[in-house]
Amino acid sequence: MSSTAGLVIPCKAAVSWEAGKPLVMEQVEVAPPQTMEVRIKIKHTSLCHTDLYFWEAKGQAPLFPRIFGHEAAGIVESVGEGVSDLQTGDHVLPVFTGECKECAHCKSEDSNMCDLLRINTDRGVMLTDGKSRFSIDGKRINHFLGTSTFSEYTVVHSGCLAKINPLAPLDKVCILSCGISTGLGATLNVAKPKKGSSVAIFGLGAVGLAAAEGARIAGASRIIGIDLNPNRFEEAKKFGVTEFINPKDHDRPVQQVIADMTDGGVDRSVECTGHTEAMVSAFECVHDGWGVAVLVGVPNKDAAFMTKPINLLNERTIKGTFFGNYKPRTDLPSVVEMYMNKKLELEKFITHRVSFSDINRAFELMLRGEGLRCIINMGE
């Protein structure tokens, strides 16, 4: 065990005290892990749009003060009672959703939506005892998504940690904790395009480009990118996108444009915007008989869309996905190996790097829509 096992660790954390206000670098106290928990030292973290969304606190109940962050990589410092598959020194990816391996979802080959550890954006405490492991002068600081990686040390449920190859560079594979795996898995695990097939990707942000990367890895011959921002088109070529459509350039629905381009529709489509109009287009642009559309983007909870039932009767399929259908503990280690074997290219997603003390710059970059992933080095 480490020399700090069982002790409270004081460390630096970027605390969000108020919605939309810059994070404040604070000295926090991180309590030891309790039953089925693990305390880890975060080495690198990155900023995901979900952090930004809840930091802005638009459209959901605000919960402050809070330590955000959920895309990261770190090293186990100590483990709590009952943890048998992790030990001090293991390299891990903390994940916003988990895998208890005991519930019906975990035992199913078809689902990764663990009953115990499924994402919960409202909970600011640990499952074990309903308490936070973070405090400042005795004042509770809330957790975020069970990960809170904008802290030099954090405590995570063991079921939300994927043990990975210790040789994998943590400043690269940290981005596999959320968005990149979501898009990649949506294509490889759910859409499952065949070699030589055609794939349409709606939305060319980081998740959409990860979906395109999946199509490239699968051997798709045509990867059509659809986005309202023409500035994204040049960047998308690096991810295998071969053709581009800006819906604003056409006076008819984009699904009709795609159907004309592809002799009746694409074989697969992946929707990564969360807009219902794009969801309808993604479904209606796939070929009848065998076309599959996969929805990745998260809409407003009250959103609804309409399509004609004949589209389903004509043997088009529409599917949803959560975290790319990856089971975190079981599957993420193999995704890391895809990178180590040079099958998956992660470097092209990383467009900026900042020191931990400069974390607010990462928020500024994302607010301006600049870059894809900004890596935050916790040691600087």
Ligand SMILES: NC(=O)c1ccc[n+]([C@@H]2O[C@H](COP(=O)([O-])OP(=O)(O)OC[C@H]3O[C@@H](n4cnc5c(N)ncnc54)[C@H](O)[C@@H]3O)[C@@H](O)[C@H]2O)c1
Contents of the next structure:
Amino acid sequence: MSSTAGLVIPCKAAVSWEAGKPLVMEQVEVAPPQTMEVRIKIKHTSLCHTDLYFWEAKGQAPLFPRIFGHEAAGIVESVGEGVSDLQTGDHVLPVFTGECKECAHCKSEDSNMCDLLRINTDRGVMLTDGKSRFSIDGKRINHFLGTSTFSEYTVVHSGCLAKINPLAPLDKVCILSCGISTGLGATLNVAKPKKGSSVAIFGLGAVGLAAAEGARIAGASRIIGIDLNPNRFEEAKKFGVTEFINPKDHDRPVQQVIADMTDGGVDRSVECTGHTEAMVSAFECVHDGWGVAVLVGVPNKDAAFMTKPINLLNERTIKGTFFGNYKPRTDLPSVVEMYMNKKLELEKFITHRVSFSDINRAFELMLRGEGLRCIINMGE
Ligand SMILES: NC(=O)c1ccc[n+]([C@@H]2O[C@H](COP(=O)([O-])OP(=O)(O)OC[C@H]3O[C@@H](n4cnc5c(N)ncnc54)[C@H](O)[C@@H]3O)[C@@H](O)[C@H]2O)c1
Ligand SMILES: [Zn+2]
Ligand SMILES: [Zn+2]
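Can you give me the structure for the form predicted together with this ligand, which would complement the form predicted alone we have just seen?
Now the full complex is given, and it begins with the chain already shown.
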């Protein structure tokens, strides 16, 4: 046990007081972990679009003050009652969705959508007792996605922590706790392209490029990248994308352009934009008879799309995925091993690094659409 176990820990956290306003570095108090909870020292964290989306709070009920952050890596400081599979010093990735190992989803081989610990964007408190573990002078600060990693210490449900190889560099594998695993798993676990096949990737942000990385690892021979932003193409070359299409350069639907390039359609497609027109194109561009399209992007909640049922009857398949179908505790340790074995390349996703005190710079970069992942170093 650590010397701080059972005590309140005062530490630095980047607090978001108001929607869209720069985070403020504050001294917060982090309460000890309760039943089935773990307190961890965050070593590195990175910024993902979901943080930005809830910080801007344009599309949902605002919940402030709040500590954002969900892509991270850390070390266990202490554990609460009932936690038997983690101990002080373990290296962990906190994940925005969990694995209780008891519910029907956790028991199913096919699902990672745990009933108990599934993502909840509205909750600002811990599941155990409906309270927050963060406060400033007694004032409650809300949690985010059960992770709140923009803090030197945070408390997470033990079911949302993947225990990983202690030799893995935390400043790199931290990006596996959200976006990169999502794209990678969408290809490797759901689209499952065969060696030598063709794969179309819609949207070449971090998630789409991780899907491309999955296609490269699976041995796809053609990886076609589709994006409306031509600036994305240069970066995508590093990810094994072999051909590029900007839908704006064509006066016919991009699915037709793809069908012409590939003798009837690609074997697999992965949509990583969140826009319905790309979802329709991603589905309609796969080959009849065997093509599989996988939707990853999160659309506006009222969005709907249309396609002709004959496209399905012609033996095309459309699937969706949440977190790349990875079960966080069971599967993430092996994704870390893929990096350790040099099968998976993570360095090329990391385009910027800042110290914790400069965290607002990471927000500025993302708002300007610059780079892929900015690692925030929490320091000692
Ligand atoms: N399903 C999940 O579990 C899960 C998890 C994390 C992220 N996501 C979602 O994945 C999506 C991608 O995330 P990201 O961080 O890479 O986003 P991003 O904004 O960095 O990248 C999206 C890219 O799509 C391009 N784009 C937009 N509309 C397009 C269109 N019609 N055709 C072609 N390209 C188009 C944009 O130019 C951009 O380059 C988001 O919708 C995000 O919410 C899903
Ligand atoms: Zn479960
Ligand atoms: Zn994320």
